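Starting off, we have a lone chain in the form predicted on its own, written out as structure tokens.
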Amino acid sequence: MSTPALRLRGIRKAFPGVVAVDGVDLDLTAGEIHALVGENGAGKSTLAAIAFGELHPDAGSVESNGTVGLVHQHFELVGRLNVWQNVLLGREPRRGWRIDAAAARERVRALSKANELDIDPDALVEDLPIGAQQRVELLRELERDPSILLLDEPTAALAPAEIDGFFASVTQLARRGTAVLIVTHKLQEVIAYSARVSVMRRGRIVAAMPTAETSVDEIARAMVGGELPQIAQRAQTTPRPCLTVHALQAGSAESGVTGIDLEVRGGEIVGIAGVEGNGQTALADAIAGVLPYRGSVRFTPELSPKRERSRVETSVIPQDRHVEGLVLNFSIVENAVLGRQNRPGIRRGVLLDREKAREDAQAIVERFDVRAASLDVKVRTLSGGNQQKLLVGRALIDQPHFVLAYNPTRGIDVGAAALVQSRLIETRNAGTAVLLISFDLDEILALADRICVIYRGAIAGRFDRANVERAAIGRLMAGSQ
């Protein structure tokens, strides 16, 4: 056998109160796509960071036969720079002592086209939607042309059509001899594109096999150590008025919404299906009250103008847990109370009831299986999936009248996704109105009572659960019908 491009032996890494990686051996072979899967907190991202050299292991060895690149799960971009400046940061082409902006722009444009990751080199990164920022992360590492490429949840924010193009690029890299490790929760991608798969659970490799010799169900069972939890059953409800949106216009001409009419009733989930970048963010921000709009957004019963939406019966699961949802240097308890500090039972006069805040944090941890050494650890020490479960738990704990859920299962494993989806259905069964915005069509189809397809800022079609046509929804999402 040829020498592995990357060889990990006996890797161990501990953080305060938890062993993240415990005696892991792993080989990556040149020209092969190797998938690494596991539950949230299993140690996958930590192992990838050690392989890259970003973290130093407490024990074990890392041997690489080439240069290593890592695409992080959470973006490490400079928001105030444009795309080409981020991609070429520190490696810009020069003409004398000056940066050759024209050459840099063309270099990034050609790289983007060659890898089917279409993006404007001059776009300001902080203005880009999540999916586009993910593409910038990918381009930055591809520009370095590494012989070993580590991808941590690379398709978490990509639309289905973008995923196909991305894997076409990765497959070409592998054919040219690049060793590729993909850390992912999307098991269908594992089956479709990888040659081998390794499964981590609680810091250890518990299974490894050729992908052709396994299945999605077998991988999922290895991840959770048994059968997957079942999604809660949908109960009969009597829908009542909750949110009415009429002639809504918000955001820019390129990524805003234009004249949307929408109704979400208590006791139902309305799903917004669409390719990322078609106005979903503007719609969510306008409803949440953080983006100016024209038209009307009306809750029933009417909200008193003296009361903030955060105090009333509305909750938001934002699309970006780091930018909009969590304060990473705060503890679990502190994050569990964010946005809820003015709600009855939390505030005592001008002070917070810290005992109640701690009780709520404990309830979220238990009900949403948030795995942490204690309630007092900083949220940045949690895995991405456990951060997401904390965020969802905070939004649902008060049983609000209305929940805006934006990609609620992004970046979490199949077991955690089933748990979050169950909690959303239970919330709906209890009479809450849920507006679900998701780029995962399977999730929309599994959860929604009614589906609205959004395309270029307008509703392109509407479906009841009883008359859902997946192919028709797909055509509407692509703008071909």
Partner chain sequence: MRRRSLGNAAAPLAAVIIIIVLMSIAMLVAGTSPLDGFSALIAGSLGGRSQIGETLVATSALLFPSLGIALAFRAGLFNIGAEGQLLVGALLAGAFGGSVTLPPFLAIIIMLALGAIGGGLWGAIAGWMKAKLRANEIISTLMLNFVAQYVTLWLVTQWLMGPAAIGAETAWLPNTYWLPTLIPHTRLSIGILIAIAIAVLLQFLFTRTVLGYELRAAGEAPEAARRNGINLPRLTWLSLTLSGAIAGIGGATIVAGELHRFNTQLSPGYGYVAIAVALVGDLDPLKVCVASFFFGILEAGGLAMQASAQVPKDTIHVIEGIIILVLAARRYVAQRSERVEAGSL
Contents of the next structure:
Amino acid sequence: MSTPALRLRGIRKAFPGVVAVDGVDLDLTAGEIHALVGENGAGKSTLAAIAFGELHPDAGSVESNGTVGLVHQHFELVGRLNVWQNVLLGREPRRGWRIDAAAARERVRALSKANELDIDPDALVEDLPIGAQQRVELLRELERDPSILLLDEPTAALAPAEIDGFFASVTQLARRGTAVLIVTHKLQEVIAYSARVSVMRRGRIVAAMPTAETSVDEIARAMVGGELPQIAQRAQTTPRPCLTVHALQAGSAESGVTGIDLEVRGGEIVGIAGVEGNGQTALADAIAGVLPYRGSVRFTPELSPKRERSRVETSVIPQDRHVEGLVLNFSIVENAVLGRQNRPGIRRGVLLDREKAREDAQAIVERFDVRAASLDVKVRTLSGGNQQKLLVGRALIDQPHFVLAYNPTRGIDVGAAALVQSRLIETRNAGTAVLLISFDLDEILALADRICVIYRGAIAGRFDRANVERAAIGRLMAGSQ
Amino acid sequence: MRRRSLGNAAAPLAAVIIIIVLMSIAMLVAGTSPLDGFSALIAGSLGGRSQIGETLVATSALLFPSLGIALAFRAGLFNIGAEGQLLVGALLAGAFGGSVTLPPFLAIIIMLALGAIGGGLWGAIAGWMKAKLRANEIISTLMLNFVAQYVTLWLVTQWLMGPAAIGAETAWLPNTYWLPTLIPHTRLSIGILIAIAIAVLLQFLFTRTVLGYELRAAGEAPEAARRNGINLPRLTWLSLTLSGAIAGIGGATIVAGELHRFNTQLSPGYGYVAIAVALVGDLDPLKVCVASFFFGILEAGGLAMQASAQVPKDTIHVIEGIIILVLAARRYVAQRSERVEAGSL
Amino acid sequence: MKDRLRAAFAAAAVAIVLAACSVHHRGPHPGQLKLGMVTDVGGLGDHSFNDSAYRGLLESQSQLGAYIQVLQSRSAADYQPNLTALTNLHFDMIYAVGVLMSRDLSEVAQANPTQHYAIIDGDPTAFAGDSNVVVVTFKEQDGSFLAGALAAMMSTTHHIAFLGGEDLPLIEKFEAGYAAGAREVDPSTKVDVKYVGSFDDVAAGEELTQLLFDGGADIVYSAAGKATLGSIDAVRTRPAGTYVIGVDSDMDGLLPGKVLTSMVKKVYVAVFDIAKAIKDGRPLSGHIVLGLQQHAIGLTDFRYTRDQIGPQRLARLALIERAIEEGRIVPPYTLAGEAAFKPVPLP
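Starting from the form predicted on its own shown above, please give the structure in the form predicted in complex with the partner chain.
Full complex below, order starting with the chain above.
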């Protein structure tokens, strides 16, 4: 084996109240894709930040022979600038005292071509889809020509098709001699693209092996430190009508829906499969009552629109838990009430029943395994997985007639995802109608009784659990027949 | 990877320390020893019954608009129109009290109610503009301050001028309509007790009621609030109305408690200083009470500081301005970076 | 970063403490005569009676060795806190400048019976029972009468005007004296009258003065406190032969040649006399009325307009002045008195 491009020895880093990284050794080899996996909070991102030099370890050494680039999990782009301005920010080519825009544009175009990252240098970043923004982020690092590239959850926001393209670029980079570290918890990607895998749990590396010699199951077991959580069994139900959507039109021409018919019955999960940006958000928002629409959205038993909706026990697990779902500066108790504040039992006259709110929060924390120091900590301090479990718990605690779940397990770890999926199935088993919109086809295949494929704002195909065919769904998602 | 160094609790304390440091510098520039300056300030604000009375009069005048502002800010609305709301509330109270004969107790209650109605109306205009026309409430509330200033001047000089009035003011209230004095031989009326009662009520509103919960949620995370059955337009006008009403009651207590008539120049800018008070008080009703007392000390003691230590009182207002700037900017930046920060865990 | 901030704070604190040690005490010395003054909302810099009163304080400082302090009022709500603050610091005499403070001073004076106060332009009836308050008023009608006489002599259009601050009994004295003075010289002279509605709205003062000029008057007597500064702005662009007459302080120098004269109220004389009486241990009390006879009221020395007025008119003005001093002419101080006023034939 050649000398490592990056060598970490005995790295330790503590934050108040928690040891994030606890004595880690790690070597990255030039030309190799190395996957670093682990559940949320295992210390992966902290380790990446230390390797990049963004954080100083309390103990241990970092040696690298070359420049290190880091692509963040959350993009650090300036939305109001265009692509080349972002990529070359602070290093723009100059002609005299002016920025040489033509040269800059050309440099970015050449760079994106060489790396097979298709992107228009003049597009405004805030107008780009998330997948394209990710490519801009990657381009920015590549422009510095790093010999070591750290990617922190690079595909968390990407659609399946985008993920393939992204890894094609990364693989090519590695082939040309770059050492790549991918921090992720998507095990399929690990198996498909990495050469070596290191598994972190509770700040330590608990397993390290060549990818060829392991399997998804083995990695997953190492991550959770035991057997994998099982998803709940689906029970026999007798579906009865709950939600009927007819000729629904909503949202803009590019990202809206154009005439969708849909039925979701009590006791079943209907999955909406599709690549991000094909109208899922407009569909979800129209049904949630926060986006104007044409056509009809009817609940059975009949509900009057808007105000009544919260009372008739429909609930939503929104896509963006930080902005749409939770109030980050509120406590767990306060968040457990959000959206339910007017329900009988919680509202008493003008007062909020704080005892009941606390009981409900306690119930959610127990049933959905939300791990927190107390019920009064701000939700901001919880990990993403715990935030999501709280959000899902809140949506399901009242056993509503209808639940809309939009990417309910996105960005959370295996254990938390399994728990969320189990609770959704249990809710279905108890007779609730569940509409599951997910960009993760595996999730839909695992949970849904019926599957609709959404493409460019319309339903491109419908499948029953009995006659489901993965390849056919994949083709419909990509827009071919 | 979070960069915020000052927690929320530390900010008010830091503000107080900055005020003291800046005042020390101002005193040195004025050629006075800070020791002399601060001892004059403390003696002039807390050194005797009369001094404490004046301090509490200023505290009371600041507390009402500060609580109103805190309410609106908590709901995410930058109401900087407390000055105008206070003025309109004071005008209704003064015009009524100076012209109507009723049993005193009833008259006082009606004056306070009119204060709430006047201020509430003024806040509601901005609320309506925001909810229906999407007018930025910072601009509209500020503009309404000027409208209030000129409308009250016009009303007073056209119709409401008192018979023996000198200056633009309404008739004096009969002595029986004056709010009872709280500390004998001072100007301090029981108005300050009303202010404290409102602070307690606000605390109750925020922590115990559904409305208060919805207000806070709307202020902290409007999108999450909207998606969870909270009617944002309704909360917008409701919170600006309530906010204005509290400031308006403050105007009425100035009329009924200290000035005993409405004068178009009745406020030396309480509604603006109150922005600093509310921010220093961290928008928490009970902490705002403490912050008002602190600013009351500055207001009342500042006069003594000027008179016996030759430090211009206006330095205090300069420093108050700096505090508004720093804390408001900090809050604004914090709100904007919320989106960026969201999910950085 | 945090450490650097902390270090900066510490350095600042040390610097402040060191600097503090090198600064002298600037408060009053024990035994020093302490004079305090509360302005009305016009404030210092009004070139009017606040400034004139302040001049009296400065003279007391230089001639009597007094410690002086002025608290300015930004609003009506400031009057009582300002008066109370000076009271609590046991000033020997506290001047309240302006009629607007009458009732506030009365309340404070009753609560502090051992403290001496003086009010300039106060309403004497408001202080009937307060033996610790000296009320100083002026016979503004005397000087206004002279101003009216001069204006009538100078007007080429036989059309002059009066601009008041607020429509108060105090300002009525100016208006009545002015109109009567004009009638004394030329009964056919037309006198327009307008009121600003405030003593500190300079912009309104300018606008109304323009209106008066546009209406045909060529001389405007502006008895409007600080708003008079707006009148002076208004005459700036008017043709020669158009004038403003200033009020309270000597405003002639603000726009030489265009300010015909100023009706000067020597508030400083009263302020100084009251301070001296306190220093001499025999404080004044009651109601003091100052007029032409006491040389506390009068016109300026016409230093910029003497040539434009000419010796003949000056001589006639001097005759009128003497007649007032000797009591042969008694200028009216109400509009009713003005209506009844009959010109007195002078040789």
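Under this definition, the rigid core comprises the largest set of C-alpha atoms superposing within 1.5 Å between the forms. Here the structure is a predicted model, which means the values were calculated and not measured. Positions refer to the first chain, counted from 1.
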- Task: Tell me, please, whether between these two forms the C-alpha of residue 376 is shifted by 2 Å or more, with the rigid core used for superposition.
- Result: no
- Is_shifted residue 434 between these two forms (CA, 2 Å cut-off, rigid core): no
- Query: After fitting the rigid core, is the C-alpha of residue 82 off by 2 Å or more between these two forms?
  - Reply: yes
- Note on the structure: After superposing on the rigid core, the Cα of residue 95 moves between these two forms by an amount in angstrom of 8.4
